[in-house]
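Below sits a lone chain in structure tokens, taken as the form predicted on its own.
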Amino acid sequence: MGNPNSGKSSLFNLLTGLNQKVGNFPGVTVDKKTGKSILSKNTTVNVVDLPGTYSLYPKSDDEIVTFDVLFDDDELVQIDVVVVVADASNLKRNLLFCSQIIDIKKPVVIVLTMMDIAKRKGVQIDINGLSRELGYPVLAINPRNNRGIAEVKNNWN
């Protein structure tokens, strides 16, 4: 889960091998999509791609879908870990939502996308320091070239 247009569906596609629609604008995903990902020889997990949201206070039907999954009101989805996808080039806004997820005390892995755009904007992110401050793993990925996907799978549990 994460803010709209942060790379959630791109990560979902890489993890599952599926081809959900992606776009460079918010609102592409309006309902949850599910797929399977092989983490290791003996471990397969269900992965859920959720609509983007800016906060845990839903204002639209697609945000309610995300809220229901997160708060166990969707009987078809059981959460073992929340992968929060955050746009590194707009980290302040994305970390607000991330902090709300952390506050509900579910296992979290934070995945930073768009590091290349952040770098072009002059934004430098101390990933290890951010991980220490948040108390959860923080990983940088690039879904366009498959970079960091193995690390996401390794931090799943």
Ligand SMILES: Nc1nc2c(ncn2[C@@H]2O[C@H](COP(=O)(O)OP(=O)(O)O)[C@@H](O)[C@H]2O)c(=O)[nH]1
Given for the second form:
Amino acid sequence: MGNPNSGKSSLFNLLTGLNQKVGNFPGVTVDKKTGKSILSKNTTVNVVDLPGTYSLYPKSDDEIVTFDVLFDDDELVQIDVVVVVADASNLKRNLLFCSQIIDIKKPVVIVLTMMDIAKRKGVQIDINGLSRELGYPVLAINPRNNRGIAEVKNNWN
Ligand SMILES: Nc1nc2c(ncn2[C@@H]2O[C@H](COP(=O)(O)OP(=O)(O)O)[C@@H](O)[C@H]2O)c(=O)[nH]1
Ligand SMILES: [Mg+2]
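I've shown you the form predicted on its own. Could you give me the structure of the form predicted together with the named molecule?
Now the full complex is given, and it begins with the chain already shown.
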């Protein structure tokens, strides 16, 4: 989950590769992409790429889909872990959404993307400090060069 254009599908594609399925959520024409990701010899997980949302107060069909999944109202998707993808170059806005997810008290992992763009803007992020403050794992990735993907997989194991 995460804001639009934060890098969710990029991460999803790297995690699932060719093991993807596209469907629709019941009743709405919003794409549901699911896929399997092999984390280790003994662990395979189902990953769901949800539509981007700016807040947990849904306004569009897309946002309602994400909302329903998050609040266990989607029969077909049950959450074990919420991976919140946050654009590090727009951290304030992205963390707002992140804090709303954290309030729901589901297990959360925060994945920061766009670290390269943040760096170019002169923004430095204290990843360990952020993790300490939020109380959840924070990992940085760059889907464009595969950086950090192995760490995301290991974090689930
Ligand atoms: N520079 C840079 N671009 C990224 C990064 N992560 C994703 N992108 C790009 O950002 C755009 C939006 O990514 P996408 O995965 O479609 O975002 P989504 O809307 O959250 O699914 C794409 O062009 C990606 O290639 C990153 O860490 N750095
Ligand atoms: Mg996407």
